[in-house]
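What follows is a single chain, given as structure tokens, in the form predicted alone.
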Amino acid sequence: MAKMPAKTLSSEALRQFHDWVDEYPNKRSMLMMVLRLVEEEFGCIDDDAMEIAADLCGVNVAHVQGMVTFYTHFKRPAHGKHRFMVCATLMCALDGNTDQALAQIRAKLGLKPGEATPDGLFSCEKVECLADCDKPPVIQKDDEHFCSMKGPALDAYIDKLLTAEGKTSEQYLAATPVTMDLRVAVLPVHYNFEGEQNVGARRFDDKDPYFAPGEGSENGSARTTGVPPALKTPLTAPVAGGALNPSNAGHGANGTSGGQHG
């Protein structure tokens, strides 16, 4: 019996999903919107949320994980409640703007990029271009977008957040931050198919986690790719002229002696 996600979408979220269906050419093209939907529903995109998105959009979970890990704006469980994203691309980094903003965040919250506070309230990270290159530094805090965010404006904003949470800078400067780990280590177990390493994978469109091996295609054979033979020289690459052949030892790529010639 296949493992099902522990979480489920609310009836309101499912209604929104079905309202979108007619607006897109296919369900796969809805994936980014569906990820936003599950992010709003659960507060972040965790493993269960990715599995739900995969099922709703008819794609495998590896496809969903690829999108979630490619786009930095999706919120993951390791991120803080208040998530500072500081643009580190060239136009913001010039004249020390990015460094100044990061230094101010560290002075207030004790965080370097890639770290979160132990209580999970705040996190900080460098991200790529946030599309306001003429007004550096650009910072996003969750869904809020700020331009020229440094100096007194940034200090005042962080102080306001601290007050709202009943915290002080001194508390965080005395604490040890937590390093965020945003990697996806492995696919969920039930997405690895029995015998798949020996007989090949299903077509991308057929790779439904709830099919047993050999099921899921119109002709009764769900696997449409073959398994390539093992390399004779693992972890190496072919070299021109057969230099990996022991009989050619000591010769150059063109079969000539590797020594210098007059």
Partner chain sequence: MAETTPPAAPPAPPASEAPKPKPVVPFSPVILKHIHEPNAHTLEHYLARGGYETARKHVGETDPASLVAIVKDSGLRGRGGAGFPTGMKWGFLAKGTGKPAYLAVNGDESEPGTFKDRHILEKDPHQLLEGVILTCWAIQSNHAFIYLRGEFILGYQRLEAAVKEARAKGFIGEKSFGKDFPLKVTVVRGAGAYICGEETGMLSSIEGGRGYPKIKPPFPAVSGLFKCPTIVNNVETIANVTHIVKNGADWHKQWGTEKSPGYKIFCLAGAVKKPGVYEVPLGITMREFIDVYGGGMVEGRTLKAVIPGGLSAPLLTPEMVDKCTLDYESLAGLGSMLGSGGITVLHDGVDMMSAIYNTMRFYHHESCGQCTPCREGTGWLEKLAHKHHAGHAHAGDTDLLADVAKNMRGRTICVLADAAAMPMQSYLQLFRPEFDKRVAAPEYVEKGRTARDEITPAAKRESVTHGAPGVLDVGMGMDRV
Contents of the next structure:
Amino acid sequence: MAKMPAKTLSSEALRQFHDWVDEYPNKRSMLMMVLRLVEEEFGCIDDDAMEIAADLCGVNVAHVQGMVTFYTHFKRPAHGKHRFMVCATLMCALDGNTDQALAQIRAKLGLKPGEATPDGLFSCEKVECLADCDKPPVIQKDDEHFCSMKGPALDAYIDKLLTAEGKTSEQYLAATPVTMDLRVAVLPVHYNFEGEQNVGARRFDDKDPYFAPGEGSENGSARTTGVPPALKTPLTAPVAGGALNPSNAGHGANGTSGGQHG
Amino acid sequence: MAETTPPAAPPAPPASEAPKPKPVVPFSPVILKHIHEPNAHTLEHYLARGGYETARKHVGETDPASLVAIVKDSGLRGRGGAGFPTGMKWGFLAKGTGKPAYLAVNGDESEPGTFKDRHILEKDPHQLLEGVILTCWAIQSNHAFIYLRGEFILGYQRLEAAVKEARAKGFIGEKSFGKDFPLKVTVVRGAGAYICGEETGMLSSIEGGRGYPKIKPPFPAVSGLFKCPTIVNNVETIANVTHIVKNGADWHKQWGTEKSPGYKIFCLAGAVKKPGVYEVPLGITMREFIDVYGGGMVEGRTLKAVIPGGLSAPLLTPEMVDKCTLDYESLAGLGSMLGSGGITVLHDGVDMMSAIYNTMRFYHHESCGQCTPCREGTGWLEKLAHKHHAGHAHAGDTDLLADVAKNMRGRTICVLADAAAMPMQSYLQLFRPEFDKRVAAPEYVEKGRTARDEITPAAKRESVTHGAPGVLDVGMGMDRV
Amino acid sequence: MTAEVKMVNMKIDGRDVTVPADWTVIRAAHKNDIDIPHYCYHPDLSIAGNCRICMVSVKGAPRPVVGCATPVAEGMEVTTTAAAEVEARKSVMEFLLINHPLDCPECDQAGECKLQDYSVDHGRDHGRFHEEKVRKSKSTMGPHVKYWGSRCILCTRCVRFTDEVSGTGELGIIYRGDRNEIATFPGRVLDNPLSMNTVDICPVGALVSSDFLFQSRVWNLHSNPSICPGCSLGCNTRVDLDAKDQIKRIVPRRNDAVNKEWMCDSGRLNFGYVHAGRLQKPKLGGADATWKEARRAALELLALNGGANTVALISAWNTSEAMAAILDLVAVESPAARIFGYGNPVVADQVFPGFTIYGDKNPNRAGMEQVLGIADPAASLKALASETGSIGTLLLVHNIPDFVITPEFKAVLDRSENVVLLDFASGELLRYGNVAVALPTLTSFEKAGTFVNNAGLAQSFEPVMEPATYGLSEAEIVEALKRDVGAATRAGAAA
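Other form of same protein, the form predicted in complex with the partner chain, not the form predicted alone:
First the chain shown before, then all remaining chains and molecules of the complex.
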């Protein structure tokens, strides 16, 4: 998905947030629910959403990023609009149930686990136990939960989604799926900061003797697709007191990195 | 999304229709009694069957200590997995600290093979809520958190609705049941982390952190949520409280064994004719459970092994199954554990190497990464299990597996490392010949089944079934990252 | 130990020790010189208990426990070398190394790496891991810090540092399990003024200093203790120099009374002036001169009218010894002279939750008060600047690197007919036409001295390196000048 412009929370979401303020002992403890709130609000949790959540809960945005990457159920920009989560833990995988479901998804959408369609509409991934082990395979599609989801039921469901989106199975089978990249954008190791002064010892320049750009990532492509803009932003302290200005909430002047987001 | 569940699933066999076991006292389901009735999740339905009467009777009236005593007398043991006596745990709650006490209800239900809490949350949330109210009164807590795993979407919606209804009715709020007992109930959603089923990991998550378990001691009863005294109980445990308070400790003790009194919900999955959730008295035999409740093995299959208490429980062979009764002591005596009550039956066609590789992949994926032995060990176990699964193992790799598993045990903050090592040790102990067969077995190499991409970059990614319909190579959950 | 602290008696490895009741086992052991290996434990940070290397056995406990999170108790018996914990440590050491790249030959930390040390002390003699290692990102954390993810052992010291000491919270852990990494949020960088402390507390080569990167192998360095002249706190430092006596880096040295184990980035990095831009020859009227000529000229200028119109202007960067020497000189040579002080302008303190970078960028303001009786250098300079009329001779004892000439300072210079300058730098001051004589001095790294910090603590230091051959300390210069005076007097008497 393309990088979205500055985002603001809707008034309903803010009202929900203020309801929680009375409910929870401190603001930090609202983080799990606030992340759900921004996920619902924006469809996924991207960098802007993380900054909004950090502002709301008065925590550092690095911590929010740690939360979002720790908990795998949060929807990220790399995930498709329709996100298929297929349980791959033992109870579902027994007797090939998981593989059958995955094979059906692949036959319909051309997706292997970990891939998304190029238009970002569908994605497929394997997840761990979804706690309905007596009726394998269990599939969760965004907020919908399905048991014994294989065979005609799964095919019919995917067809229904395809029809609703005005797409056909053949379109996706002909296209090359993209690998979902849920990684966090980082500054390349040979990055030089603007305005660095030559104090102390030698500068570390881009003549990195050990690492060529892109080395170290699994697929051989550069880990970070672009060099972020000059980083001169002072560290912004998290907004205390919950007074969130909707006009610039979570979207500091520092812009965002040129990291890859699907 | 009630309407969308489950489109092709056969309806779970009603537990009440299951043939009666043969304990002295006839047993019919208590907690799951109403889950098959339509609209059982609504307040009207719950009130119509005498709901909230027990709470109304006791909150603000009965001495809280006497409620703790009833639960202690009943011998109720924690249903989340550890089986710690609930009343005793309540008794450990630090008093006079000047800090508020919290109740944290664990609805993360992340142990694979367990799906009992899902049914309570989705089909009878008010039952849980009444238990929460009674427990809060018993431990004199004014704030309860109910933590649900993020994937329980219907459960969250229904529980949240139930809390709203109860609040509107005045069952919880500033004056619960009109008594001077303020009570807040907060529902928190997780987001896909097995480790948040660990009690302190769950507390970290509620506090707005990564689900990192905390160092014990201090135990949550002394310093838990927000560094305040906290009681952590499983959903099923809390749901039991209402019935025990209502009917008395002796009523609860009429079922079960001496050390494992009462009844418990067991989840049956795998190669049986009627998988599902069944509430049975503790102490019935495993054979009876599988053959009578589960309807026996699926046609044409024989029993190879049983995972008795969720994925982390050591396996039982058919001989052990014969000796096994469903109570904490019997399973502990067999070197396994009752755990969360998730029983999975593996049939003779299951490739154990596939099963252990899948299991290890699960723990590798779910280790929080805090402690060194677990963070590194789970990955190592998975890689070694994969080698065995793919037939790449070298001589000595099997012994290495055993040693790595041994080194992981008892050296971490929480028990996830043990939970990963225990099944590995059990598979090694019970199915060592299958491991040995895969050591550099030429036929596996010839099939082109090289390691997965992460291990051998040029590998083929096709899934290949081993022999009879066993466990397929389901690859690595990590390829989401 | 104050009397109120409750003490407990316990045994560690059979030794009876008495420690405060609120201590942990690892602290009690370290206090009593019993080594317990540790990665995540740091005395100034909260307890994480995640590295699991500090395993000890407590009598009565079923299995080894971590020393960093186990509180001491009366009568506790702890062993650190019994079979159970040795075995546990060995296995933890193995786990730590399986996904470690073992790239010691190209790692900056090699030679001072806890993984290397403990691997020798507690690890196995060979590896058993033959699978593919987890690969992690390499990234730039900030202007001074780079991150080698694969080397990281996730002890979270750096994360706790940014949370608890700097309070800036730029760092977080991302992902889960053995994919865990340390990262900043995209677009934010680790650029707080204390960022390089994360490099120090990183027990392995994961966080490395961009400024020291690939500069030297640490075993080729020699180290000497010193005091940072960067501000009035006087952080205790360790200066690492190479074989050519070039400073390669400055790192903090533990002193709980002053700086704990922290230090600001500018203090670490501000040593370039030692090796570049030095005044290498005495100057006389802008031209190179011999020491003898320069001294004679200086003496003449100082002694004009018995020093009646002479002013000694001494910076607060000078050591107490230098100030005393100048006092001595003035007393002998120009008793009528007046003495003023000055220093770097004072800016606001930068206060962090666990550390303060003082805005008083003068290392010896308190020493100046003790020796010269000038409590406020800025006020002293202001008083001098507000006077009118010319100054005959200005004895300017400078020794401040990167000094920004303020209008007041400039006014004083402009009013001076002749300036006798004592400074180590060949800087802007020299270009003032009225600098008649300039005598090269030494930086605080090259001479012994004392700085009195803002808490009144006098901290003496020795030279960390051989002094530059072209400079002399103030005491030496004064001694030579006094010798010259004596010679002149004797010559005069003889005549």
